[in-house]
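Taking the form predicted alone, here's one chain by itself in C-alpha cells.
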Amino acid sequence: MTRIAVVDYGAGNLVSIDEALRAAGAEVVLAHGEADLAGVDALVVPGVGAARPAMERLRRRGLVEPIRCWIAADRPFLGICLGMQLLFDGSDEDGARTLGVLAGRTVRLVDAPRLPHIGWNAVHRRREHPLFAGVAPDAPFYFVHSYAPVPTGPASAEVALALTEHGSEFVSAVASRNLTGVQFHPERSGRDGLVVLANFVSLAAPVAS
C-alpha cells in the first residue's frame, strides 16, 4: 500500500484530504515533524490562509528543510492551494519568503470580477499529464483563493500545467518531474477531484522489486 504523509501545520482541511486519499487506496500518515516522513512514499502539503503564518508554522515544526530536501530528491509531492503557492520564491499577499523550489511569486489575481475567487471553474490543461488521467479536458474544479503563483524563468512554460480564467488567466496547476501542485481543492471537487488524488496515489506507488 502506498504510504502518503499529509503535512499537518494547522493550515488545511485534513479530514477531507485524509478520507479522499484513503478512498484512493493510500495509507495516510499525518506529519507533524520530520520524523513522520520516515518510510513514506509521497508527501502532500495542503493549505488555506496566508503564506507568512504558514511558513512560520512549518519552521516551528522543523519541516521547511525536510520539504525542500524531499522535492530536491525528486520524490512524489503534491501541493494543494496554499501548499502549491508555498513552492515559489515569495508571496505578495504578506511579503513572505516561501520555499523557493520553483522560480516565481504568488500574486493577487488580476482583473478578477470578485475576490476571493470561490466556486467551480474550468481547469484548462496546457498539456497532458498523468495527474489528470481520466479527467475530461477543461473539467471544473472547486477554488477558494485570491492569489495564485506566476512562474518565471526559462522553465516557466513547462512548469505551468494548467490555466484557469477569473478575470485574467492564472496558473491553476503546476508540474515539474515528480513535483505537482494544484490551486483548486481536489478534496472538494467531486468525482474529478477524487480522480486527481487517486492518480497521485498511483504515481507515488512504490515500484515492486
Contents of the next structure:
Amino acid sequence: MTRIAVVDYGAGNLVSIDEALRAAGAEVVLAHGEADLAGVDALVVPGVGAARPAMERLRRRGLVEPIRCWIAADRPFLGICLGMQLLFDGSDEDGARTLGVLAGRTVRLVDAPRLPHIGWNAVHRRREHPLFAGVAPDAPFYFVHSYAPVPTGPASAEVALALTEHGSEFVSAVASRNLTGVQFHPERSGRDGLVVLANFVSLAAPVAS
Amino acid sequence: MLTVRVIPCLDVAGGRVVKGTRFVDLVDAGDPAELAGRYAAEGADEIVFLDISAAPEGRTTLRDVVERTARRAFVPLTVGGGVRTTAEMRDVLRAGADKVSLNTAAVATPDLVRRCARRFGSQAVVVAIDARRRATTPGHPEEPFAWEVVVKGGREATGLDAVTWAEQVVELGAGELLVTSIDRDGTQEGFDTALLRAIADRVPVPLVASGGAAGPADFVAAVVVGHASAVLAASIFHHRLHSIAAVKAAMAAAGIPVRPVPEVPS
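Counterpart to the form predicted alone, namely the form predicted together with its partner chain:
Entire complex below, previous chain first.
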C-alpha cells in the first residue's frame, strides 16, 4: 500500500485530506517532524492561512530542509493551497521568504471581483498531466484563497499546468517532474477532487522490486 | 468563472439536526453527517453546520460530530456556534471544518475577528450577521430603512447598524459574511434582498444570503437583486420541498453560473 505523509504543522483541517487519501487507497501518516518521513512514498503539504507563520512552524518542526531535500531528490510531492504557494520564492501576503524550489512569487489576485476567491471554479489545463487523468476538461474545483503564485524564469510555461479565471487568470495547478501543486482543495472538491488524489496516490506508488 | 454556491444549512442541537425534524416526511434526517453526505451527493457546493445549542459542555460532542460530518462530505464545511477564542477555532478547524463562523462572540469582542484572521487567515473566518429591520437610520435620513444586528437567535438587540458592522468586521479580517434576515427566517417569504444588497455593495468579500428562502425564484433574486455570492437554506431542503438540482436549474436558467449537480449521486 502506498504510504503518504501529510505534513502537520498546525495549518488547520487535516481530517478531510486524511479521509480523502484513505478513500483513494493510501495509508496516511501525519508527519510532525523529519522522523515521520521515514519509509513513506510521497509527501503532501496542505495548508491555509498566511505564509510567514506557516514557514515558522515548519522551521520549528525541523521540516524545511527535509522538504527541500525530498523535492530535490525528485520524490512524489503534492502541495495544496498554501502548501503549493510555499514552493515558490516568497509571498507578497506578508513578505515571507518561502521554500524557493520553484522560481516565482505568490501575489494577490488582480482584478478580482471579490476576495477571498471562495467557491467552485473551472480549472483549465494547459497540457495533459496524469494528475488530472479521468477529470473532464475545465471541471470545477473548490477554491478558498486570495493569493496565487506567479511562476517565473525559463521553466515557467512548463510549470504552469492549469489556469483559473477570477477577474484575471491565475495559475491554479503546477507540475515539474514529480512535483505537483494545486491552488484548489481536492479534498473538498467532490468526486473530481478524489480522482485527482487517487491519481497522485497512483503516481506515488512504489515501483515493485 | 466562479460559480454561485448553493448551501444547505444544518442547525444542530445536541448532535442532531433539529430544523424540520418534526415533519414526518423527513425520514432520514437527524444525523448531521448522514445529511451532509446526502446533500454533497446531490450537488451541495458547501455545508454550513450551526451548533445552535452551543452549550459549553457540548464542545467535545460538537467536535466529534464535526469530524464525522467532515469525513462524510467531500465538500467544504463551515461550522458556527459558540466559538469564542482562537483556541476553540483551532479545535473546530482541526476537527474538520474549513471555515468557522463567528457571531455573538464577534459582537462581544470584535478583536476576536482580527486575531482569528491573523492566525488562520481571512479565508477561514466567516462572520455571521443576524439582522432585523428598523424604521430609520439615525443620521441617514436618505435611507428608507436600516437593519440592526441582533444576537442570541434574535432575542437580543445590539444597537449596531448591520451595514456598519459588516464593514467593520471585514476591516478586522472577516473573509466572508453570512447574512441572515431575522424578519424572514423561517417565514418562507423570500430573502430580504434589500438587506443583502445594502451589505454586498459595501464590502469586497463574498456574502452568503440566508433567511426566508421558499423556492428557486428566491435564490435567483438573492443573487440578481441582492448581489449574494452564495445562497443558503435549511428547511426547504430538509423537507424536500425543492431539490438542490431544482434550485440550480432555476439559477442557471436566469444566467447565474452554477456547478452542475453530479449526474450519478454517489
